[in-house]
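Below sits a lone chain in structure tokens, taken as the form predicted alone.
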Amino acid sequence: MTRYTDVAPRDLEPRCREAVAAGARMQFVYAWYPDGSRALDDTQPMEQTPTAELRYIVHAAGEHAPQIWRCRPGAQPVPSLAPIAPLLSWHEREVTDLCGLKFKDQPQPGPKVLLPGAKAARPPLLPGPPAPLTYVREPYILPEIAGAAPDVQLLPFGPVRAGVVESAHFSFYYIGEAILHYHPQLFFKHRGMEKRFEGLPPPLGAVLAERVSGVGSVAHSLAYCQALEAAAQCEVPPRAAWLRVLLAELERLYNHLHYLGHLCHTTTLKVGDAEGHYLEELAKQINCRATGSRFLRSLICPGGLRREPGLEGLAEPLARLRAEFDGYAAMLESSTTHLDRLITTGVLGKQLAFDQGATGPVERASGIDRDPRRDQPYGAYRELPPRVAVRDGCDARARQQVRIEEIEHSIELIGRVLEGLPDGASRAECRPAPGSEGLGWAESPRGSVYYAVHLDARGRLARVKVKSPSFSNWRVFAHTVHGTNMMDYAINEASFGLTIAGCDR
């Protein structure tokens, strides 16, 4: 059960050092307006701006669930919590991007989603009308690079990219190979979602958060849902939430089959570019099969399943991938000139990983043994708990190893349920009340989702946070840039997994 806790600002500092100091994770911070979550319209415009909440959300350790801290600062200023948790510092500069709250002594300070030179007429999160948008153009600042040479080298990169590749600016500071400095920006095409699930009726919003991410639709609709069920204190029938544990694995498989291909062909071995794009699709046909869509979306709702995915002859084909992927792992894992290119390449430790928020597979790999699934048990994974890949190699290398064995703990997770399935029905009524809110969680391929819900007082969306994991490690992977070198980092990003859909949303 989630625990609420009202702390003050002044409060906030000393909670959240007692709270790291005792192991706890700082996952994230989000503003609402509960004095605005009446609902509203073009004619209707609020007499005076609301109050922001905020929530930190909290995971301490050894506990299940999440604690919930909240904090109304009304004039007060706000302190920054990013130099006790580093990992808060996009979070809080995203909460003042969208909902105007400034922290102080922010060792970041500046816009994180707004580009520069945009301007909002009013924050874009508060209650009612999208807000309009203004650019004024302005030079790009990038920072200084103390006592520079003057053979130090810029290189801007983006923000269109070759082929398909998604929307971003890198800039290199470099000498030779040698990357000195490494700065991201983002959010080129920031898509304004959590302000979409707004006077939304909570049914659509699952349809909405399938959308969130596309090779995500599985944990984004199943982190909202559960939020959802949790304001409603819904239970899930336990066929529907085994199901569910199906179709987040068969998730899991074509993902991490689409990762390892892609990495493969950073490092030029076209042979496991190929074959891994290969069992991609393979995987996708059997999500079809089963539901009708390759990314498995229209299944997952509030209260269960909209309808059960066909079973009926899925042992056969998930048999057959399950034998030629171990050729290829084992390929993979033999291949040297493959194996020589991931070795020491994007080196991130454990300590790191953790005070910056790495999230997923990323922080497995640096040796940190913790995966939602087991740790903070949701639906059937209560009953049918993961095995868990950890390696603490920290590069490149040990990212793929812990996607090899995922793969392989995926396949096996999939035929206890088509084994042990129980019977009953697959959906119940999940009718949250007006003014109720609830905190729903995932393990995506990526890393931990988490959805935040609020209704207002018919019924509808008020407030809909989405925490992705791209957003997490996108920030994480900077620190394993910086000191490497040109000719690694597209294997480096390629190591990751990041997507900009799910940083950006």
Contents of the next structure:
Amino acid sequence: MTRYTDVAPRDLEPRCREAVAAGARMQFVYAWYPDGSRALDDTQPMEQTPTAELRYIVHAAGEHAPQIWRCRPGAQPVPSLAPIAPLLSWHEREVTDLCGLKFKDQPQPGPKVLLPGAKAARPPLLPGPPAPLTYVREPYILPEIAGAAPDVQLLPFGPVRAGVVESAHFSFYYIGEAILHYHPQLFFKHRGMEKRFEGLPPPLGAVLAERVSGVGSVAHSLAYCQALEAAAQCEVPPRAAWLRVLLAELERLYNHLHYLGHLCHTTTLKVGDAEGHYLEELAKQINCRATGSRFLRSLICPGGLRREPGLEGLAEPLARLRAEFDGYAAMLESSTTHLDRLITTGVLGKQLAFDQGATGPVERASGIDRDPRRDQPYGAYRELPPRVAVRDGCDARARQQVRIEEIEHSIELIGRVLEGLPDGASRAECRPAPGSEGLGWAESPRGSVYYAVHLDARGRLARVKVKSPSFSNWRVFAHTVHGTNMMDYAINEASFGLTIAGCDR
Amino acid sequence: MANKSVPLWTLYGLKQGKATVPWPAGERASQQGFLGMPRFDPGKCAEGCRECVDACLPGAITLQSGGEARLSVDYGRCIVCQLCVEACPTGAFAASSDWAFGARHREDLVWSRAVASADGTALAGEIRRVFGRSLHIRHVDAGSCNGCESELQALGNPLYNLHRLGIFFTPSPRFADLLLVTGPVTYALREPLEAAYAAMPEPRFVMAVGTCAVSGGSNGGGYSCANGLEGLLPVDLYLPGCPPNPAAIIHALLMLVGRMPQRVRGGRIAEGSERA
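Having seen the form predicted alone, could you now give me the structure of the form predicted in complex with its partner chain?
Entire complex below, previous chain first.
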């Protein structure tokens, strides 16, 4: 069970220091307005602006369930915990941008999820109708260059870039081939997704969660529904729990195949590029035949599944895919021209990966043996513990290896689901009580997704917080670019397998 | 390990054979099982019921008075979530595989008993002469969930192999004939989107791909988004879908250049047109 602890602002730093020293991972922090749902109710006028409450989600080493620290600062200053747990830095700045709550001694002050020059008349996440942002473009926050300044060139790139890619703006300070400093300006795609949940009846939130990060639809709706199921203390029928594992692993499969094709694209391995994307297409067609959606959407709902996927005829194309993949993987792992570009590219050390919050295949390729499916098991992963792929190469090669192995594990897991699938209902009643709350998580193809859900007095959604894996990994990624070279950049970026929609939300 | 990778890959590629499906003959085979826009049958719609209206997140289904039916159904807002099909007690909404929802006029996406628009074939003839064998696209992501990008990227895979149809993505808007927009248009991407459009030579076309770009869908409005291209750019072709599948995107592109007919009229695949 999730443990709740009230923490006074002055106790945050010592507690955090103690937890981090004991190997805990500070997952994220968010703010919500416990009295906010009254603001939505016209019959009760608000005398004053509701006050925000902070929630710190902490995973102690070796513990299954997370701890949640509650902190109601009121008028007291809240210390930034980023100097102790650096990965919290972006989360704190997001709280400042969207909830108006400031942190004392934030090491990197300044807007984060709102672009410089974007102004909100009221904090966007304050309950009530949203006021559109006003925006006058301002320069991005970039370091000053001293010393050999005339030799240093600045390459701005984006937000509209070549090819069919997501929008973001990158600044490279470089001399010749050498990158001195790299700054990704993300959040052009910030759509205010968390705000959109406000006021919705809980079942509709699952449809919205599928549209936060399209290629992570299953993981997002799963984490969302598990948060609601925790709030309602409802038990998902075994059959639905097993089928959810099937969906989550099918999602990992097509994403990882896409990843390998794209990685080959950046190392200019043309046949590998075509083959990876071809296998991804086969996987998406398998998804489509089984669920009606190439992105496995419209099945997961609070309490289980809306309908059963079509399982007949699934095993045979998967076996063919597996056979073709084995040959492809063997080719990738023996192609020296390809491997030469990956080995020692984008090095992310184990300590850095942990401190900055790397998640998913990225952290597992840096030697961190962590996977919520095994370590904080949810749903049917309790009965179907996955094998976890870990490498300590810390480079793009290791990240490829982890993904290749995860594809094999996913296909095995799907096989285990198909063999042992229990009979029975695939949906249970899930009615979270008004005023209840819950936390849910899932391991997406890119790492851990968290949803924190709060319901209002009418049983509608009051606040939904989304922690996406790409938000975590984009923060980490920049550290692997400083001091490298231009030729390796695209390969390094592909080896991280990032999405921007998930990060920007 | 010897450096044997390059020749082996060539052999490997040749051994895989040809994956590309013939077009349009292969379009249906590649999308087996696909759940598209639910079909609306107003004859089955029950008086006093509003189950589907409450289940529709993007507000594509609304009650109306004085229209042809009790409900106004706007497929330009539909995110294909199938909740209306599950909510409807009388079967007025039925699941279908209809995905070829590319339309030249926005009103063609709204359910209507009568076919609303002229089909614009005269215009299409001229477009076909100029662009029918070579169309260059500049894609701009204006805040998508990445689902549409995933399907646009799929157009380059060996199965769809878009190049063989004479259609290419180009990095520079200055070489582009078509601006293909995804996403509901965030406050931060509005200016870059307009700059890309301004940089294109005339004649130029705009295509809204995905329900977000068509109308905002479930992700439009709010504190940081517009409602897709509504009121921002003149749109030549609307393709709702969440996301539209690669076959739907190819159909819409070929339709734009006059190589395929429009299939949707009055919010449904018109009878007599080639079934999707």
